[in-house]
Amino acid sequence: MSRPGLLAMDSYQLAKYATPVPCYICDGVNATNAELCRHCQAPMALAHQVQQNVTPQMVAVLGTTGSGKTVYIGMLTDMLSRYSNELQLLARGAFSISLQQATAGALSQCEFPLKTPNEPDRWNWVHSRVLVPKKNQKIELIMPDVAGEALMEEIEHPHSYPVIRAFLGKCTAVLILIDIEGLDEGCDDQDYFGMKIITYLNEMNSDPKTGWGSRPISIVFTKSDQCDACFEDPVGFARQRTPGLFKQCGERLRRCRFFASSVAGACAFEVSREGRFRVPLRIEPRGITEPFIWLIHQLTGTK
């Protein structure tokens, strides 16, 4: 027979879970203890950090599969967090360092990072604070490593990836990576991709004052170590090798600039049962920070 007694009820602790937390990317409502947004799979850590600090801006790095998005973002964050004097980058949240660590680790083993999975819950999100020491300014940014296949699926079939559309709708600037590998052989796929993404962005928001026609966009030719002419004259290279993209930028964008970049100073090819893969023989980053620095100056109004 049990003896009567008093038992303290902890149901009051459930009150903190009753207050919904909106996702910073898609504004979907989530529970307080949710790790990922149940609507778009973006990390809820972004929403919790935003509640305590200044509202960050969003910058997208877009490109097809194999164009070098993961390598570019990882190398960019690594360089700005360690060596750059013009801009300084401070990670906000431990999850923001994962991509930097994975990229540096892969390149140190003469490998490129693994392909970004299509599932949004497996993407790497970089939330950082960028300091401009000379101007005593700071800006908070969010940059995800969006899978190239997922991006192309969203472009071809809008609303198939809600997280991509919601994120791009809130972006204030974009870096578009154009893979020059294959352009010398007459392949126009990257030119078509550039035209598609410019068209997609303008159709998403065509307002003459706040739309994508007035937002800063960097066009970055990646793997430019294979073509010295691209580094010498990125604008001339764009006019000659990607005429469709060049014309779209001239007619639809008012704040656009072309850049050339590369990470590997030399590459070789490894042949295995899985296929033929490029491997970096030495790491010589070039033109990595310039496109990003230009965007920051455009966003902050500095030069």
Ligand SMILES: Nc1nc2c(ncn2[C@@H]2O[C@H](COP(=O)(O)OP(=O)(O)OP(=O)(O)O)[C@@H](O)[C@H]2O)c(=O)[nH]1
Given for the second form:
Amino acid sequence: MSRPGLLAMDSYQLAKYATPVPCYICDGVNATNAELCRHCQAPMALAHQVQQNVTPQMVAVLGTTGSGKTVYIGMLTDMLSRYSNELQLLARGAFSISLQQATAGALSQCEFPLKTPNEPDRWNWVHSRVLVPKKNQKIELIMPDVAGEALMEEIEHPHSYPVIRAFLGKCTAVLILIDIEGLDEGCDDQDYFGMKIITYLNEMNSDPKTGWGSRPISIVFTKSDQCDACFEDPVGFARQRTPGLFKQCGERLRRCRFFASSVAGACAFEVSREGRFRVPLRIEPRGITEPFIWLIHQLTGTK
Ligand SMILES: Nc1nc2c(ncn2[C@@H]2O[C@H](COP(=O)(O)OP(=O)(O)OP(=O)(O)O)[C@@H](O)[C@H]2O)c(=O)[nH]1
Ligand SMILES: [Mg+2]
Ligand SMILES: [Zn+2]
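Starting from the form predicted alone above, please write out the structure of the form predicted in complex with the named molecule.
To see the whole picture, the full complex is given below, headed by that same chain.
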């Protein structure tokens, strides 16, 4: 015979999982305990980390595959989080430090980091607080390291990577990386890439006041360790070597500036059974922080 008793019902605990949480990148609705957005695969940690009274700005680093995005973002975050007086970076959430750690780790062993996988759930999303000490200003920033192949796919076939489109739609500034190595021997793929990305952004939002024509854009010539002339005069270099991009910038962008950057002081090639790989012989960052600092000053109105 069974005796009557009281049994506590735990089903109310499930109620909290029914509260939908919007993804910070695409606004798609997800369950509270989702790790990745089920619509665009962006980490849901971004939505949880963002405080209600702080709206993070989104900044994109765009470039073809192999143009140096991962090396650039990794080195930039490493430099700004350690020893910059002009601007300081504080990572929000441990996962924001992974890219910096992977890049610094690889470079310290005289290697370059691995190519970024095409799957959005494997990208590193750097979420940080940026401080401008002299002006006592701070902003929150989200800056992912996207794969160049995925980016090109989205530019050539819009909507193939919804996460890229959603993210770029919310960006307030971009850094466009142009690989100067790709400009050698009369190859103009990098010039075409620059023109395509500016056209893509302008088509996305061409409003004269809020569109891309009035948002800050840094054009960064990467791997400039291979060309002193580029460091000496990035504008002259752009005019001569990327004439299509230079013209588009002059005609369509009101807040655009050219920069030269490099991470490696000198490189060599290592030949193994897997192929021929470039290895950095010494790390000598040049022009890494300048394009980013200029963007932040543009965003905060501090210069
Ligand atoms: N000489 C020189 N080579 C560099 C420099 N930075 C990157 N590289 C070379 O460019 C390659 C690609 O760099 P990544 O940062 O992985 O390029 P990525 O744009 O992230 O490429 P995806 O992940 O495919 O989109 C490296 O493996 C190096 O061979 C640099 O400052 N100088
Ligand atoms: Mg990469
Ligand atoms: Zn999403």
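Small disclaimer: the values here were computed from a predicted structure and weren't measured. Only the largest set of C-alpha atoms that superpose within 1.5 Å between the two forms is called the rigid core. Numbering follows the first chain given and starts at 1.
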(request) Could you check whether the CA atom of Asn33 moves 2 Å or more between these two forms, using the rigid core for the fit? (result) no
(message) If I superpose the two forms on their rigid core, does the C-alpha of Glu251 end up displaced by 2 Å or more between these two forms?
(response) no
(message) Once the core is aligned, what is the C-alpha displacement of Gly275 between these two forms? Give it in Å to one decimal.
(response) 2.4
